[in-house]
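Just the one chain here, laid out as structure tokens, in the form predicted on its own.
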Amino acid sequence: MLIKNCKLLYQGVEEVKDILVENGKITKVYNCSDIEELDIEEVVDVDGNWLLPGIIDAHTHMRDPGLCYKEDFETGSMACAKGGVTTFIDMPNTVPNTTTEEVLKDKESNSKGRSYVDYGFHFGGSRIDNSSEIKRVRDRVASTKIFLNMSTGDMLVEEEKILENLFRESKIVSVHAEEEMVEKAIELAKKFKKPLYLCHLSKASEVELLRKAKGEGVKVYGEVAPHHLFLNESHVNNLLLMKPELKTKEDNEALWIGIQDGTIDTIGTDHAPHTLEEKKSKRTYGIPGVENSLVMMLKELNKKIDMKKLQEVMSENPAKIFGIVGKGKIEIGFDADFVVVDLKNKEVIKNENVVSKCGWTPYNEIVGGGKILATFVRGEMVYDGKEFMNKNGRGVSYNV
């Protein structure tokens, strides 16, 4: 496949090309002269659009399996590859939690044939101290997620001796923490030489015990969800209820310099569908986020970030730190994971577009950045900008 006339930040410089496709992989990046010789039966042209690295959201919960009627793994992907995310990364507590090695396995069996595009696992911590599993299983999944504050099941972890345990078993740790849990992650990420990721920062205090952390030498990350970066208390209703909650103007503007400056390092939606009828009838959290992460981050292009500031949080970053392989980047011998994006048709987000199965956006009326054209995963075409296709999505493998 060849995908010509590519607006895109190549080695760092906005540049046209066109993009050569083999076996699901980037072998080649030609000037757009450069070419007239070549023998390729599929072109697609982009027409000078911009096509960026696919998105890849490491904080999903696609509720899959145990609560499949507010979203599964086929309606999810779907959501994600409207939305140019072309991997995700489920969060482990379904029904039943991810804390074991055969629910592990389970649900990476029961995932395969029904994803649009590529995913991987958090493993969860378990107050029972299931760090015997996590040895087990921690080159197969992105990190083992701790809950500090709230969770379900069993994942709420407050023993001391056990915590360590978790921490030191661990890859790479990623914590649900709030305000003072944040100061205790990290000081147990030094404790153990563990690389720590910081979930949906949500307060300008986090940012800054975030920021000291890393100028102290800690190998944190942060992670910052858009319905934090673009809403805030004067919105909440009944829809709008997660955790962490959404917090003040100056939280937004707080967290909009963490991303300027480096301190937060990603972009994670943390899409938790509900349907409308659990928003209205009870005190219900989490918000879908996949759908629109990316065009409401456009929304911001060149005011509050630029666009290579947004492929490092969004695609780039989120690769790195979990050790994805062949991910968040448009260079030769990395997969070929593209969305194209026209920044000049900005269209209303609307509830009756949405394709995941919870049926609403937090963002309903909100005029996007831009329009996602097509969404592309190893070089197959899964979204035209109006169809899906190609379900040929597949478990990713990660840097041991």
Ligand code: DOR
The other form holds:
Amino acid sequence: MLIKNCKLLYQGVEEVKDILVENGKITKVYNCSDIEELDIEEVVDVDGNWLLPGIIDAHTHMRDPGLCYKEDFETGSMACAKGGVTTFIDMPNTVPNTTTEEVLKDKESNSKGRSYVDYGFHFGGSRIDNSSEIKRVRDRVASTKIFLNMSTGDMLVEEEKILENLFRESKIVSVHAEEEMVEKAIELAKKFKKPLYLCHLSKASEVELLRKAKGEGVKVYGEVAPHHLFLNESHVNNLLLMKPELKTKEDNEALWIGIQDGTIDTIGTDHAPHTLEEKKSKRTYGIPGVENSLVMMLKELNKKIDMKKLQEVMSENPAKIFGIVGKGKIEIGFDADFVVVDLKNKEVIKNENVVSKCGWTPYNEIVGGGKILATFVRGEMVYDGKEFMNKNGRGVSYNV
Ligand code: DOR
Ligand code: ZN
Ligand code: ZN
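Next up, the form predicted together with the ligand. The previous block was the form predicted on its own.
Full complex below, order starting with the chain above.
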């Protein structure tokens, strides 16, 4: 396949190029290819629109198994494809929790043939010490996810000894940690010399803790969710409830500064779909995210974020941090995972267009920063701006 007339950042420079894809990988990047000479059957012309590396969302709750009335692998992956997300990593607070090798195996086999995009899994740390299971599976999962605060799914781990065992046996630890728990997580990471991924930082003080730890040379990374950048306490209602909760306008600003100065490494949506009935009838934490994260971030393009930084935090860094093989960059030898966006078409985000099973978006009626024209996974178009096709998503592998 040849993808022609792509505006892209190639080796740091903005250019218009043609990309040759063979066996799902980028094999050549031309200034201007000669189609006759190449003798290629499949040519896609993207007309000078932007082509970005596919978005990698390292923080999603796809609810499969056990809570599939909220989302499942198929609908969640459609939401990803529609949002330009070509790889998602699923969190362990499904039912049953992903805290044993057996449950992980079931997840791995049940996901086969059901996703439009590529995917991976985080394993869960359990308060019934599952460090021996962690040791067995750690090379085939993105990380061990540990909940240091109470959240949806009842996976809180509090006991010091058990936390230590979980850290000791992990390859990399991701944490749901808020405020002083961020400090606690950093201490454990230092003690056991394990890389640490701080999920969904939401507060200026948390960014400061991360900045300080990085300054001391600790291998620690920070993620921010779009809702903590774009929304604050003034927006809170029954729907816009999540953990961590929305903070202040000043916190929004501190998070943007964290992105700009390199303290924050990634954007992860914390895609946490719940039905409208659940959201309306009781306090239910979590909001969907994958479908709108890229178009929301594009709203701030060339204002709070430039194209290079956007691609780093949404593609390159998540791939690097978790060692996802072959992903995150437009470079020869990498997987041909792309999203094509028209920056001139500022489409309005609407509930009625949502494909996630939950059927709503926190950004209803907001004007996005562009329109997603197509999404490609390993050289196959999976979304053409309207329909979904080529349901050939597969599990990723890790090199750390
Ligand atoms: O708001 C949240 N929802 N925060 C979490 O940590 C979990 C998530 C969920 O699974 O619903
Ligand atoms: Zn969380
Ligand atoms: Zn989460």
